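Let's start with one chain on its own, the form predicted alone, as structure tokens.
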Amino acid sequence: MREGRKWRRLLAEGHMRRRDFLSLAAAATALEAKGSGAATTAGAAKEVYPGVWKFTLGTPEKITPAATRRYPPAASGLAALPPVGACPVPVSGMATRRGYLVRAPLEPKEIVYGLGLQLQSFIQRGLKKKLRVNADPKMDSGDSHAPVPFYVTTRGYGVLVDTARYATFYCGNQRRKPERPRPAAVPKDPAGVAPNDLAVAYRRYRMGEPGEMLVEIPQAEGVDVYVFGGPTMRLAVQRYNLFAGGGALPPRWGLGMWYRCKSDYDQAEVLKLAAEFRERRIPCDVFGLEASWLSHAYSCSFTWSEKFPEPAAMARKLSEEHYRLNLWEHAFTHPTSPIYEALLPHSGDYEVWGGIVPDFLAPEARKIFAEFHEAKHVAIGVSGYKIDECDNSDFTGAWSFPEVSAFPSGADGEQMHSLFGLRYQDTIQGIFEKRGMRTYGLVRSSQALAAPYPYVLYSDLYDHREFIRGLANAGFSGLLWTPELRNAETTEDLIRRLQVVVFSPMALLNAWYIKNPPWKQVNRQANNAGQFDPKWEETEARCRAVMELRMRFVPYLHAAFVRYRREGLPPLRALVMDYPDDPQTWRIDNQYLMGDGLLVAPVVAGEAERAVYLPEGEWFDYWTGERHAGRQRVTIPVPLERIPLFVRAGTLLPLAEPTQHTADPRSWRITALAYGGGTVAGTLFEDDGALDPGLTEVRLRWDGAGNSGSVRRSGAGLGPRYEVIAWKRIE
């Protein structure tokens, strides 16, 4: 070592003590061995559950998104999955100068997917992510408002790096020097891949050659990893999520339509406007209302503003009318809010606008902070919350608390930032479960193991193609994602927009910069003046028609969701989910599957036409009942009242009248649609509403042979029942 000589040389001529000679020495020495490959130690795997394996590698930290969980795994739902042999990967990790790395290779041909809320990239195989969070994700660097250190292969298994820190992905994207020279070889092609842009990709990430993922944790000195056997891609996602706990399961009224109001909406305008939504048909079922409910909401008081003098009588008017009522906040608690005082001890060090930061890591600063929530408002009808500006930004906003912070907990800044949305998550949670209330809300960051919480993501971005990339990459990190429809260019782009929005799994109209509703006008100053489009009610009535095929599709919509509960399936996933031995579906982020059966393929306003592929099977057109062979690309012209679903041939597809509102009993009147020939079957939940709920099993069946279909009911669940009222064949 180069400066081992030199301080021996200083030693000896006697410009440097002995004792301090040996104490350098002794730190060189700890260092290197600390960064030395020498040092990489090969993880034994432990399998904790079935099919699930994990490695402690080093010493972990004590903070980290398994360590603070509030769910256990769903234990039952785990070795109901299929069995799996032994753990598919190896994993090692070694410490260096830097803090931890972890290693695990990936074989040629092995597309890597995941890591959280992407929303620049779909395929992560090549690149690097330094998974952090950040409230203006705006390059494809791994910044993200829900950056999950999990990562799931075609190979059909996926990883869980049990971090809070900012953990860098290097996806296979690096290669180690040979231990001797190698021929310059350029890899082939996938077989049967078409698209150019696969072919480039393929070449320029090496995807023909054996890779490594290499995952550095700043500052640790060990980690667990957790790896989730499939066999299949599909299989290792839902044991993710069965491990984080099962799936969210929405109440049944959070399924259908939601309207948020305007930022500066009084009372009188909250109920004028959700009186005219009654009279004028438009499909709603909760009202959300943004800052001015606060009488100071950056930071937040907590407390109803003079602009709601009688909040009780609002939330009894709208409960009246159908709606649930769900409120904006954000956690950095102003000085005039009553719980102030009380949360000074148990928050951070440094304060976000003027207010605290509640360390939500603390049972503390949780009860204090649900016990005012649960008194001031869910008492009073309040039905859920929209949790916002939980993420980060003091390095592009400057805003939110420095990762220099110190909480009581323990936890820094940077821990901190990586949980903060997820524990505040808990806090709300806890409301509603010990008053036995499922809730459904919103929330703008969110971490690993989040799967239970029945909390949608959204984000101050705008890109309408980006939007639909997050609706196919949510489904791999056990994550759920509104593509709201705030405002829109024209009217093509506003029918576009909510297009997508009804197939998501939260359809959100977010108004909150707009004084009347889109349809009545699209440009924002014209809208907010009362300026109306001349046509505003043949967009209305455009508008509405689409919500009404939200409404139709909540029955089909809430049993995947009972199936992402029990099972861990996400209601919504990109195609290589399910296809992952089919090349073709390796790049496709702007196609989903919602269900088993139905195909979404979104389209952006401008195109006339919209190529879709169709992977393995037969499809049915929705719209027109044409056939299609699978494996195959079709184009297909796309009228603005339309947008592209096909349905897989062997679903039974239920289709409720459309209504109002979900409390309505004909939404629970259902047109039965079997698709293909032979007996065809489907399964529907009869759903009580109550926080651990009792489901009826509802198996519908369309005998082929008979030409007749059958109902049959099983389990305990005492709600509404479902009525076919009509059966249909589509073949």
Second form
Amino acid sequence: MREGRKWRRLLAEGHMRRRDFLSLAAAATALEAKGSGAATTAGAAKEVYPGVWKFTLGTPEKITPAATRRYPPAASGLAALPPVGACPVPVSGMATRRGYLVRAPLEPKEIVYGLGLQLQSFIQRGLKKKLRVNADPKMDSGDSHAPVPFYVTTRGYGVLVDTARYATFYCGNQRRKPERPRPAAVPKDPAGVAPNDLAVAYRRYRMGEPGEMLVEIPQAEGVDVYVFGGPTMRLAVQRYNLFAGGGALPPRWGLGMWYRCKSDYDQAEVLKLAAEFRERRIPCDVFGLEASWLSHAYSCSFTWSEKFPEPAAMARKLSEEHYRLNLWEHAFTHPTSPIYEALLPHSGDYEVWGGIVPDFLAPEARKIFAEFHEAKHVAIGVSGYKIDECDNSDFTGAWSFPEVSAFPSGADGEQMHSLFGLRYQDTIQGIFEKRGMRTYGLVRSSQALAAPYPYVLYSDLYDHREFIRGLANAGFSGLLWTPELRNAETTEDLIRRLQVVVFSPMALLNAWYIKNPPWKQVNRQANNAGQFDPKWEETEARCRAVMELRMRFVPYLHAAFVRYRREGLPPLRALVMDYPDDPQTWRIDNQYLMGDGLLVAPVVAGEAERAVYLPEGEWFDYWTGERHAGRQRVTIPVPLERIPLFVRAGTLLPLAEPTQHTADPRSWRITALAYGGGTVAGTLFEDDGALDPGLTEVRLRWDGAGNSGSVRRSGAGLGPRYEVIAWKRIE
Ligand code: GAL
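The block above covers the form predicted alone; next, return the form predicted in complex with ligand GAL.
To see the whole picture, the full complex is given below, headed by that same chain.
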């Protein structure tokens, strides 16, 4: 054994302590006894689905994201993707005294993305990330509400390290020392390949040289690693999402506007604000209640408080006004909860906020939790949940359960933290699936293989640029993210934030700490003191216009989600995913694509103009209709009413009538905008709303030569139908 000889030499030469030698030798012997043959397992890959390879390295743990998953891979979706040749990257592993180490090579100029909801960095190559579940991380350390041990590279493949441990990813930032002395090399920027703004990164991270991805997994004696072939980055992500089970398709109402009321609101206040929104024509599909609906929150009782004496009547009233009702909660169960006693044996050995922590890996805990929620909430009209506090707390007062916790399922606290958000989503999914309903909700933590869950991540952080980066980043890892709006610094800040919110997976105003809608007063203290901005009606009108823009895009966004479900294609994506061969896109984390035809370039408060990079093709300014050639940066003025939007030539953009909610029949009336000359086509889907939705494909086609538009349906369609009320050509 080569390794053995090396250790013996190091020992003889005095470079290794005898104690270390003995423990390494013992570990190697143990591995040999397990049949691995050597400390290093050069993994043999097995193609488990077309274009998906599995490396079983050492002895994987029993509790992992894949082993505890709810949804099976979407086999037919995977089979429908274009074939890939051989496994695109070799992976090997070895046991270490610290756990297990996975290694995969990186080529020069191979850029790495992903690792979950990383709000502070975009390109991951050159960085060290410890994937620890945490609320509100302060640094770019890898801590995240939703760290995902999955990365994807510009060479067009993805890698999932199937672990619930806090794995550390060294993304090509480490170099082994040479076997023999060698002259110091001065790394060069690869001329002609790296654009100027990448040059620094190239030097610092030696991206122009071959590198290595090192993944250290504590505790484990082995791990399964999945490789997803492309050959493009976009296809690799699609394969990963299909392997997860396919992307979520929210119900149509979930794509409308969301408003969450202040956390001390009572029933009367909720109904009053709901009525006011309808009177004042504020678009809103979903009303969310924060903690006050609970008789005890922090920890939670899951029973209604005295502030809500008639929850069923309230839910009915809201539903008559075409609102859906969403409830905030977390899982830590208070002693006054009717399910406390039943859950006690099926919970972890530590408390959080005086409540017990249900073991969501155990079917018994899931059943007790779900049955109660179904009977007390869903049965009376609750359409979904915001499942809060399911991450961890190293930066926010250390309120959560410790890593040394033990759960009846066999998980320790570290594994449970990694999986808590996912398996909590499973528990709630069980309710809606049993009732044949679709839901859409919020979750504060997620991890690997999350694409099928109709849940959107959010955060108490609030840096606007980071929130925008989240939109570009989340799509690499099968996650949905909302850059929610709360209060604001100024009216400008309010409008700029709202504009980004409406071009996101969930258009959420989270007014949990302000009594009045933010357009009445952006300042938190003044808002709560009831001091309205003298110009609030003007601001309200501006906000209404932005929210109406969202309502216009609902059919288009819904169609993008249908592709997420069927093909695993994220509805929102970083530019590099679609244009990996264009180095200018590699670092762009402040623009993103929504669907195939729309490029969104958000503006943050204080910017008077915006430089936008337009990739290959031709692009039309949504607001002015001006045509721009691609592969160039344009600088445009950004009046406050406008978030820069560019439509790719060849796009048929279907815009709905702006309505207050998606139940309004006018929301099915479409103006079809045909961008560019010639024939332009696009697809919408009529959705019957069922759990396994009946989707009628509606093909809209503008015939440039004949100067006419046509609509073709495949399938009968059960629900309401789209109707094109106008065609417009933009050339
Ligand atoms: C936080 C959550 C906020 C809000 C608040 C209410 O944990 O992130 O959005 O719900 O709790 O207490």
